[in-house]
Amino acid sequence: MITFQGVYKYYSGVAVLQNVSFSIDKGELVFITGPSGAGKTTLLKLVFGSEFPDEGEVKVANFELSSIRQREIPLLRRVVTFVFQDFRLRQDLTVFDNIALPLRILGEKERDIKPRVLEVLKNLSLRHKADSIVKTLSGGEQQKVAIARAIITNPQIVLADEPTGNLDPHASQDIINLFRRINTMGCTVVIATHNSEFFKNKQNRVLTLREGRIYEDSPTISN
């Protein structure tokens, strides 16, 4: 589903990721984790399609990142999605129309997003909040409407870049819980993190960056 091989980024001039190589399988859910500057979000804009390999290959889906055209980058967009930790929502619209965006810029039909988004809503538990404008939620919920905006043309690949970074604890765990959910559900989930809370002593992926370099990668991480 997504593969690095020997892949290097540089930002002027400065090695951002060294000799990355690692294949992440369909439906899996992986923790990426390191300190900041690691490399951990250039990692994630790799797979996204938002930046490309200096060096090396990066292969997601049937996709390969380093020859990708610019007119193939939206058929990319439908098979990953991006969850940020600024949640970066229409703060002016209302719960429903910011989940519906990502259907009617495709172009779907007003009668077949309504039942869709309003599907979404109940499985993330916030079909009561479909009409409230977005500032007025707190900063868990509105990570919620963020999720949802990504799940909801059904992708195969979710990423988050630190999605709980501005949540407090009881928030951050329900987020986390969600995207196990998304997981179970078929879809792969990336999830940049520096919390080891999230994955200590579970049974997890983690892939661990440390200067640009993939330092261990491992089921678990211990205490």
The other form holds:
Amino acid sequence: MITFQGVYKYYSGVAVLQNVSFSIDKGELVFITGPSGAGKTTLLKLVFGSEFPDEGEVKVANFELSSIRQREIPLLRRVVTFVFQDFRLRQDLTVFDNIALPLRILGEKERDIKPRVLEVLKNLSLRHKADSIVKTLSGGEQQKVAIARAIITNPQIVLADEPTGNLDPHASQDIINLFRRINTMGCTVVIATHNSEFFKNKQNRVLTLREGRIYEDSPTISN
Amino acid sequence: MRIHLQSAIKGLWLNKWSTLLSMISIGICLFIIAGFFLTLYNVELLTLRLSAKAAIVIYLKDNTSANQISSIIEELNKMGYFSQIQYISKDEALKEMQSLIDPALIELIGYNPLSDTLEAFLKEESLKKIEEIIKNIKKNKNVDDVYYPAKVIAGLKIIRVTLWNLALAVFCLVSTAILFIVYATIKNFYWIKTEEIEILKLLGATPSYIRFPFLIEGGIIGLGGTIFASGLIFLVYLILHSRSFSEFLPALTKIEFPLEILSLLPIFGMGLAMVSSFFALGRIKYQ
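Which structure goes with the form predicted in complex with the partner chain, now that we have seen the form predicted on its own?
Zooming out: every chain and molecule, the one shown earlier first.
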């Protein structure tokens, strides 16, 4: 599903990723961890097609990111979706309209959009917030909306960059549990986080980055 | 389509003052273009009508016999330059004159001072050879003089050519102005919506999906400008046809406002605005 082969990425001549190689299979839940500046966000950006490798190969689904054309990127982003720390929601729109946006981009009919959005909202216990303007919601609720928007099109891969960075511990755990639920539905989930609490007591694959290199790639089985 | 239209209308409404200002500016530009082309159209019309009506008037010498007149007509027909040749006897000419000026004045002269004349109407293609034609006619011994309103028509033609050149220059300049107005407006709208566009890119929107609302916005601004320009043209029409104005300058009521030219305005205005919007957005990049 995701393959990195000898990937290097430089910013202003400084290597942010160095000789990174790994692969993630379909349906995996992977945590990418490491200190700030280790290259977690850059790695996710390479998967999402908002950055491109300077050396090496990145393959995501059927896309070769090293040679992807600009016009293919929208197609990639229909297969791979992204959940951001700062949500990136349209603050002026309602919860419903934010979640419906990817479906409208795909050209789905309004009569098909409504039941799908309402079903996702119901699954996330946000049905009662459908008509609320996003900016009136709490951080945890906004992140749930962002996740709902990310999964509404049934993508193959969901990426999340510090999705709990702006949330309190309780809301953070809720969001991580939500990602686990999404993963059990067959979706590949990759979460970048520096909070080891989320995978400490669970059996999950954890990729640890340090100074742009893969420091450790191991399933964490503890306690 | 409905989504794009809603998005465009919302965008225009949020920036209503700059939208209105752009529409008015474009309206004035289109009004200037339309004004030039309306003037040009009317001058063309006038030149055409005058050229068709203008005839070479051939004054015949006194005592030219009927046979000689017939042979002159035959000779003129043979030349092939005329669409119609009409003989007006000196008596008919006098009658016509009496209808135009006081008959008492003519009686004062005591005799008919007019001469027999021939009115020869030129074919359009013969207009270029007018001097040569007049020279040949004058060679006939029964012809006293020849008159043709060449200077008036030549003057009109100079005005026409000048106006054409001027209209083309104005058209190019004002069209460029419209392009810049829309370009700046849409570019501004684009910057205002940067965050929204970034979100759309992240969600897999194609460049055409992102562009479409802006093209609609450009089109609506162009259409608004056209409506404003049409309003101004209609106002000018009403003024020219108002009672007080038509009594003061009756000739101006004859100015025509051809619908076929005016109906091109919305297509032109909207088309130009949409093209400009397209270029204002540039290449949509996902990096």
